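Single chain ahead, written as C-alpha cells, the form predicted alone.
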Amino acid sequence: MNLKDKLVSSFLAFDDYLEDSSPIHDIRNKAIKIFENKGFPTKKEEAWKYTSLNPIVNKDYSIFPKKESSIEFKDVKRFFLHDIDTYKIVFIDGIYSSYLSETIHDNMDICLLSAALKKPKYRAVIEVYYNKIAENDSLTSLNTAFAKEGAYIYIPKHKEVEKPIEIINFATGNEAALMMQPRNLIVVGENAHVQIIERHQSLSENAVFTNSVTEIFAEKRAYIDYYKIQNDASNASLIDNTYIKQEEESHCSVHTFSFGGNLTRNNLKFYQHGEHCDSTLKGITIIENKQHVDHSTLVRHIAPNCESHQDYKGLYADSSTGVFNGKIVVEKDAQKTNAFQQNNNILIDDKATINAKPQLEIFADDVKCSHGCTIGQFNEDALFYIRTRGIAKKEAQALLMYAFANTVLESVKIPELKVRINKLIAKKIGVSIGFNI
C-alpha cells in the first residue's frame, strides 16, 4: 500500500476515534476527498517543477505514534530560545507536551488548538477564522483532513504580548518513520502586537515528514513578527504551509532560516487585505551535501496603497539543489503599490544547484514594482582583498557569507534570536567569528 492509500484509509479510523462533533468535521470529510483526487504533487505540476516528493513519500511512515513519549528538558534546551524567558507550546511526536509547555488564558490565549476546537467558548472564533485562507491544494488538504494538534493563538486588540511565544514540535525518532500534520491557527487582533518563534525538530536519524499548515490572520493596524528555524537532522522532511491574510495598516513579517534537514519546501503566502499593509519576506539558506531548499512565495496586493519587500538569500554547498519561486500578483484596483522582490545566490560548489523564478503578475498602471535574481560564486577579488590582510582563506569565506547574509539578519527584532542565528550560521559554515552582525 502507498502512502497515499495508507493516508486515505486511516482518515476513516482517524475520523471514528474523534468522535468528532467539533465544528470542522465536514471541512475535514471535505479535505480529504480533495486529497484523494489530487494525490501528492508531483514535478509534472509547475508549482513543483524542481522539487520531486518521491524520495520521501515511498516510505512506510507511522500516521499515528504507537505511545506518548516523553523528554527532559535538559536533553532539548539548546532548541529553545533559553536566553530568555518566553511562552511555549511544545508537542513530542505530535502530542502536547504540558511539562515542557507555558501557556497563558489571561487576557490572551496561547494554548492548544485541540482546546479550541472542543470548547464552546472558542467557537465563534473557529467558525471565523478556521481554514478560511488555507487553500485546496493537495497538501494543505491532507493536513486539514488530519488536523487534531498545533498551536492557538489568539491575542486580543491592543493587547502587546510581553515576551515572544515558541511553537516547537519535536520528533523521538520511536517510530522508525513518522509522519505529522501539525496545524496552527494565529488570531492578532486590532492593534495588537507579538513575536513568534517556530521550529521542527527531530531527535534521531530516524525518517519524519512534517506536514505542518499555519493561518495567521492581522486585524487592522496588528504587528507580527515571526521566525521560522529550519536546522533539522538529515532524514528529516518538512512541508510548510503559511497563509497570512493582512487587514489595514498592519505590519507581518516572516523571515525563514533554512540550514537543515533533508528536503524543505515553504510554501508563503501573503493576502493583503486592507490599505496601507506592509509585509516582509526574507530568508537566509545555507545548505550541503544532498540538501533541498525550496521557497515558494506568493504575495497577492489586493487594496492599494500596500508595501512588500522579499529579500532570500542562498549558499549552496557540495551537490546541494535551491529552488526559489517569488510571485508578486497586484490586482486591478491595486493602485500605488510598492513591491520588491530579490534573491541572491552563490555557489559555492560547482556541483550545486539553483533554480530561480522570480515573477511579477500586474494588473495595475499606477504601481512601483521591481525584481531582480542574481546567481553565483565567491567573487574571487574580495577574497584576494580580505587574504591579503593576513586572514586564512576559510575565514575569508565566511566573511563574505556574513557580509552577504546582513540584509536578512539586521532586521530580525529579538536580539537573543539574531545571536543564535549567528552562531548556527558560523556553526554552519565551519568557522568560530567573534562578532555579531
Contents of the next structure:
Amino acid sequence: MNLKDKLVSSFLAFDDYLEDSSPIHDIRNKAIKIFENKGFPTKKEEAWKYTSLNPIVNKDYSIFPKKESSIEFKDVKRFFLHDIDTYKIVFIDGIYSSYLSETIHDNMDICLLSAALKKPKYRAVIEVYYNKIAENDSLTSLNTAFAKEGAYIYIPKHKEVEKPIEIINFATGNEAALMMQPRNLIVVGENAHVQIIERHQSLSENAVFTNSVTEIFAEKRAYIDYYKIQNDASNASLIDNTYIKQEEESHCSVHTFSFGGNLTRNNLKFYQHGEHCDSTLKGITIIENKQHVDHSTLVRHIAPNCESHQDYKGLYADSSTGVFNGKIVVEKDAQKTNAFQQNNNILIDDKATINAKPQLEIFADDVKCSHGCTIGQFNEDALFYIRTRGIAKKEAQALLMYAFANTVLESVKIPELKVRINKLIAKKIGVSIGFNI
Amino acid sequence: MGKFTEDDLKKDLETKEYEYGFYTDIESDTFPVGLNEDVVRAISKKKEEPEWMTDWRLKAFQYWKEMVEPEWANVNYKKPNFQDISYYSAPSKKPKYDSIDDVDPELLDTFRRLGISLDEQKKLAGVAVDIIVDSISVATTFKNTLAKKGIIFCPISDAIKEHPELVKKYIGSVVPQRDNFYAALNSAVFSDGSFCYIPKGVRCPMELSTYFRINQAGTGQFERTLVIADKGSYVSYLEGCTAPARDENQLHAAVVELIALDDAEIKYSTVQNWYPGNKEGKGGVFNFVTKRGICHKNAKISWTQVETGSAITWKYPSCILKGDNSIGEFYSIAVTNNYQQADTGTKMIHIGKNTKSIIIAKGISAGKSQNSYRGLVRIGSKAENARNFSQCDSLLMGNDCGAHTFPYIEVKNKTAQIEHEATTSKIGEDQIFYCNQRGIKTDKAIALIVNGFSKEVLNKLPMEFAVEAQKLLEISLEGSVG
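Now show me the form predicted in complex with the partner chain; what you just gave was the form predicted alone.
Everything in the complex follows now, all chains and molecules, and the chain you saw is the first one.
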C-alpha cells in the first residue's frame, strides 16, 4: 500500500477516535477529500518542478506512534536556547511533553492546539482563525485532515511577551519511520509583540517525515519575529507550510536557517491585508552531501502602501541541490507598494545544483518592485588578500561566507540566538574564526 | 527621431490605428479548411517536393496528432480549432517572377502601401528582400548579386529542390519536429519560408530581409526559416510582418532555425507588427512562434525583437551555446496595449566552456494588456566559466494592465556566474512634469520616455528598422496614458 492510500484509509480510524463534536470535524473531512483527489504533488506541477517527493513518500511511515516516549532534559538541552529563559512548547513524536514544556495561561495563551480545539472557551478564537488562511493544496489539506496537536499561541491586545517562545518537535526514533503533522495556530493581537523560535529535531537516524502547517495572524500594529531552525538529522525530511496574514501597520519577519535534514521544503506565504504592512523574509541555506532545500515564498500585496523585503543566501557543497522559488504578487489596489527580493547563491562543489525562479506578477502601476538573483563563487582577489594577511585558506573562506550571510544574520533580534546560529554556521563549515558577527 | 515633428506624431496618432489593416484583392489559390494526412501530402505535392520531405512532414504530423496545446503560458484565449483553418493559400498568379516588372500590380500596390517599395529599396537601402504573402514567397530581390558571393538566399521550397543536401542536413536539427505542439504543426504544413546559406568566410554584404504578410481570410500562416552561416561567415537578417484587420483570430505558427557554425555570427532582427485586434480585443493574430539557434565554437547569435502586434504572442527566441566560447544575445521590447497578451522571453542553454549570454528584455504594458517575460538560463555541468547577465524591466501605464516576470535559472556548474535583475515601475509623474515644463506635450513626453526606456534594445536594430520601430512604439501606445 502506498503512503497516500495508507493515509486515506487510516483517516477513517482517526476520525472515529476523535470526538465528533469537535468544531473542526467538517474541515477535516473536506480536507481529506482534497488530499485524496490531488495526492502528493509531483514534478509535473509547476510549484514542484525542481523538488521530487518520490524518495520520501515511498517509505512505510507509521502515522500514529504506538507508544509514548520520554526523553531527559539533559540529553536534549543543546537543542534549546538554554542560556536564557523561554516559554517552551515541546512535542515528542508528535505528543505533547508537559515535562519539558513551560506554558502559560495567564493573560495570554501559550499552550496546545489540542486543548484549544477541545475546550469551549477557545471556541470563539478557533472559529475566527483556524484554517482560515491555510490553502487547499494537497499537503496542507493532508495536515488539516490529521491535525490534532501543535502550538497554540494567543497574545491579546497591547501585550508584549517578555521572553521568546520555543516550539520544538522531537522525533525519538522509536518507530523505524515516522510521519508527523504538527499544526500551529498563532494569533497576535493589536499592538502585541512576540518572538518565536521553531525547531524540528530527530534524535536518531531513523526516517522522519514532517508535514507541518502554521497559521499566523498579525493584527494591527502587531510585531512578530519568527525564526525557523532547520538543522535536522540526515534522514529527516520536512515540508513546512507557513501562512501569515497581516493587518494594518503590522510588522512580521520570518528567518529560516536551513543547515540540515534530508529534504526540506519551505512554503512561506505572506498576505498583506492592511495598509502600511511590513514583511521580511530572510534565509540562510548551507547544505552538503545530497541534501535538498527548496524555499518557495509568496508575498501577496493586497492593500496599498506596504513593503516587503526578501533576502535569501545559499551555499551549496558536494552534490546538494538548492531551489529558490520566490514570487511577489501586487494586486490591482496595492498602489505604492515597495517589494524587493534578493537571492544570492554560491556553488562550492562541481556537483551542486541551484535552480532559481524569482517571479514578479504586477497588476498595479504605481509600484516599485525589483528582484535580483546571482549565482557565483567567492572572489579570488578577496580570498588572496585575506590569505596574504596570514589567514589560512579555510578560515579565509569562512570569513567570506560569514560576510556573505551577514545581511541575514544581522537582523536576528535575539542575541543568544544569533550566537547559536553563528556556532551552527561555524560547525557546518568546519572552522572556528573566534569571533561573533 | 529626425524630422518627425510633434504635428506628425499627432497626425499619426489620429489616423493610425493599424495602418496595415487593409486587405488586397489578389486572386489566390486556397485549400479547403481542415487538416489530415491528405492535406499534408497535398501541400507537399503542390510544392513538388521530393519524397524525403513528404515523409518528414508526415512524421511531424504523426507527432502533432499525439500532442496537446501547451497551457503553461500566462495568456488566455479561445483555442483555435485546427480543423477550421485552411493550411495553404498562395497568390495564384504564378509562376515565379524574374524581375519586378512581372509582379502582379495589385501585389506591388500592397508593397507600396506596406512601405516596401521594391525598386526604391533596391537602390537606396541595399537590402535583399524575400517577400512572403500567405506563406508563399512572391519575390526575392538581389538574388543574383548574392549568388556571386556564393550566398544562397531563396524561398525554402526552392532550396528543398535545388539544395536538398543542405536542407536535409539542417532542417529540424535545431527545432525537431516533436519539439512542441506548434513546431510540430509547422513542420507538417509549412508552405514556404526563407532559406539562407552563407558560405565559409563570407561576410554578407547587405542585410537580408523577409517580409511576411497574411492576406487571405481563414488561413493560417506557417512559414519556416532556415539560416545557415558556415564557418567564419557573418549575416544580418531582418524579419517584418503585417496582416489585414479582421474580426476573427488568425493563426501564425512559424519556425525559425539558425545554425552558426564555428566562428560564424548571425544577427536576427524582428519587427513584429501583426494585427493586434481592435480596441475591444476582437480579432488579431495568434502568434505562436518557435525560434532557436545553435552556436558552434566561437560562434555568436544575436536576437533582437520589437514586438508590438499580435493578440497573443507566444515566442521564445533561444540560443543553444554548444560550442566553446560561443555567445548568445537577446534584446527585446514587447509592447502590449488594449487587450493584447504577450508571453515572451528567451532560453539560453549553456553547454560549451566559456560561453556567454546576455538578456535585455523590456516590457511595456498599457490598456488592459498583460505582458510577461519568461526566460530560462541553464548552465550545464560541463559549461565551465559560463557567464550570464539578464535584465528585465517592465513599464506599466495605467491600472488595468499587468507586468509579469518568470525567470528560470538552473545552474549545475560551480564556476558559473549568473546575474539576474528585474524591475517594475511606471512613468513618473515628475518625469512628465519635467518635460511639460520644457514645453514638451504629454504625448511627446511619453514617447520620449518610452524611447529612452527602450534605447538599449533599439540601438541593436539595423538603422532602417530602428526608425520604423521607434514610430511603431509611439503608435502602439497611442492614447494609453490619460
